[in-house]
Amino acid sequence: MRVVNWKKILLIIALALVVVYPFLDKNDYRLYLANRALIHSILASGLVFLTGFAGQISLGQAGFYAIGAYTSAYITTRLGMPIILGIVCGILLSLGAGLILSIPSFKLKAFFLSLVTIAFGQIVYVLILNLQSITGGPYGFFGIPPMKVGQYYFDNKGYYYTFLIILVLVILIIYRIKNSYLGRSMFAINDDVIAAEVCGINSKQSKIFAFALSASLAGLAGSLYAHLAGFLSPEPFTFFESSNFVAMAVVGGLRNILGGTIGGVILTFLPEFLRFRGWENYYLIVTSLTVVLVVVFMPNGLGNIIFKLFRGKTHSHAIHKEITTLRKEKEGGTK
């Protein structure tokens, strides 16, 4: 008798719901939130790669996020260049900033490195406020064009599928890197830098790559956000947002390939859910308490639990099947 694998069925249903979500929910604001969640997932995935895989701390991701957003906005609005060029330039400038910021990581660790990244984020924030001719300062940057294909201008549904495809590609890239020599060397550096270097691993090269990829993904997320929102102001690029991005990575799971996605979705929707429930004065407290509870009771993040729920029984079933097969072969040989 064939056993029905309910977990696989539930996983397929969940993936199908993700694909058809824009057709199920007609609320335009919730669909906009879903787009923001996908953008946050892209950024948080880069942070998972940087902190969870390479062991480097960054509390200044909002700085890279801002560089990508304002670069793409400026190039497409003030210079009249195509949107794809603005996004590419946003990624490249964020990449350059990430390469520069990776230099202190060669000698600084943990607390001291986190201070450097905080300072970087604050410098970018101050520049946004003061370079009014470029960023619009506290008055904001208006008139950012929406994405389009031919004559079709994206609505929230178009953005949703675009961001979803980009997120899937990001996850696949990180997955390939994780299972490559470079990924294994990063885990080795994360566990013990000295032992890794004794084994011939170039820790500087790995740290540079980790910062560069994380910064590039943050710049990509910022560029996408600029064209989704159509308007930029300094508020989304504060230190609070940087800490919120870190919380997304931690809640999802720093060692889980889907940690950034799970944390990004949860911590994007949770505050809005609490606000609509009449808890607008307490949603920050509840959100912060949620992060604390996850860190204390589920240090590996929610992603690890979800991963085990969908994989645990499958692995057990496979092992049981293999043992049964070996036992039958043995009995057949005995006869």
Contents of the next structure:
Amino acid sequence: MRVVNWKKILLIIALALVVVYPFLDKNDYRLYLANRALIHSILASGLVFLTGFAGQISLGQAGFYAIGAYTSAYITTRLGMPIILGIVCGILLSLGAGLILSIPSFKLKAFFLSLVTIAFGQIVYVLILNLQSITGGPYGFFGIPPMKVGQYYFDNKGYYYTFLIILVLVILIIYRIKNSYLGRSMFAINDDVIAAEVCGINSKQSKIFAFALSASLAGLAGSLYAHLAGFLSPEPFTFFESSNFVAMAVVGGLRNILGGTIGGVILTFLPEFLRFRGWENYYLIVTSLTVVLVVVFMPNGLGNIIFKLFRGKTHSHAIHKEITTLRKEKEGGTK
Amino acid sequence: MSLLKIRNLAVSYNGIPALKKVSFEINKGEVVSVLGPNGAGKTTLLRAISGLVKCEKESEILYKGKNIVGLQAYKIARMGIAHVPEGRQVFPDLSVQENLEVASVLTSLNRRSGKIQKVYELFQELNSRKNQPAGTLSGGEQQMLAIGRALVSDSELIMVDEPSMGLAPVIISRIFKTLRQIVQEQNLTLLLVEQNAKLSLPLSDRIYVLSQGRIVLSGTVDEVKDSDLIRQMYFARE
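Please move on to the form predicted in complex with its partner chain, as the form predicted on its own is already shown.
Up next: the whole complex, starting with the chain shown before.
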């Protein structure tokens, strides 16, 4: 008896769709949105790591996002350096900011820490508005060079594959960390700081690492965004965006390795799809309502539901197999 | 040679003294019990040694001759002092195996799996629940896991806080039997805090009795067992 594992087939089809998507959809705007979704996924994966794995909270991720974006924009446009250097500098500067922001997390918990991170996001936002000579302030930052390989300037397709590869790498890195001693000690701290400390786990070090990683991923996302958009204005770096990033992580699933990706994709596309149907005034309400419903009814996020659907089958499949073999053995014994 | 030597240890919570100039020592390989009624400062004593509460200035805690007052908790743990906290604080979201792995930082890589295997031998219940989240274990199993975590850490001094708390008598006697076995086999030093003197006395070499933040009585088991104070505190009804 051979059971066709339709879920495996579904998974392969889904992965194949992700890979060939730019060739299926001729709509350039949707492809641009997909690129934004990938960027958001990178950032939200960092938040999943910070919040779901390390138990820390940040409502100021847009601050790191902005630091990455403006750093890369400045270095490539004003200083004429190559893009890769801009991205690296964007990551490093956000990482530095993340290290500084991890200091209050030693003493502060949940609510108070979130206030500190909101303040951080606000500070960065105000700096963007006022450091006009560097950021262009409210007039924006123009002429950021697009990415290119040799003489080929990236179109949306090129960006799509670049970002997809980066996202996959990010997820693999997080997966590795999650299953290392560092990852396990983070879960331990998340469960019980005191018990973790008396087991010899350095909780400060773990918090610093979590903040640094999530900040660098936000910085990476920001610098990718700068080159994709070619133009920066202060709007995508408000507190609203920070909370949107948190919503992505929560909707996708805070303890799920793919949570950031699932949430990032859904919350990037959902409002835009709703906008098309003559709902201009309501689309944000519906999006917010979706977030509320997911949080209330699926506190573990959509990622977990999807995982369960796949796992549920394989699990019952395994039990079924076990029962069949047991039965066979029994039959063999009676013969 | 004394492994742990405590001098003038004083701890207070917001100005209210919990430990008042406590001094005592533990020799290598000994089992020392700290007895005392609720609020005597037993748990505070362990927390002070572990670095989880701040000690007053004049306090001295010498571990292998080195003063550890003021060190961060994880550093003290890495020096070889394992603390099994009150109320079995296992990591509920980690599996049993992961709980043990996380606690075995000190142990060198090649000995780690052997140490963990040893815990599974001592507590067979855990072996069958290796991959289960620790939060789904019963109270007794969680206590076993908490003790197991201290064992894999390769610590020389193990401090156990109220291992009998909230457990069924059968499980309690299992756990104390295992503790005795561990001490005999592995040549560890054990500092045991326990309200139930009947359980801890047979296991111990020496006893300290704490009351209202002070040591009111100390001595070997035989000396202390017959004292009037202990009789009043624990055996009056028998």
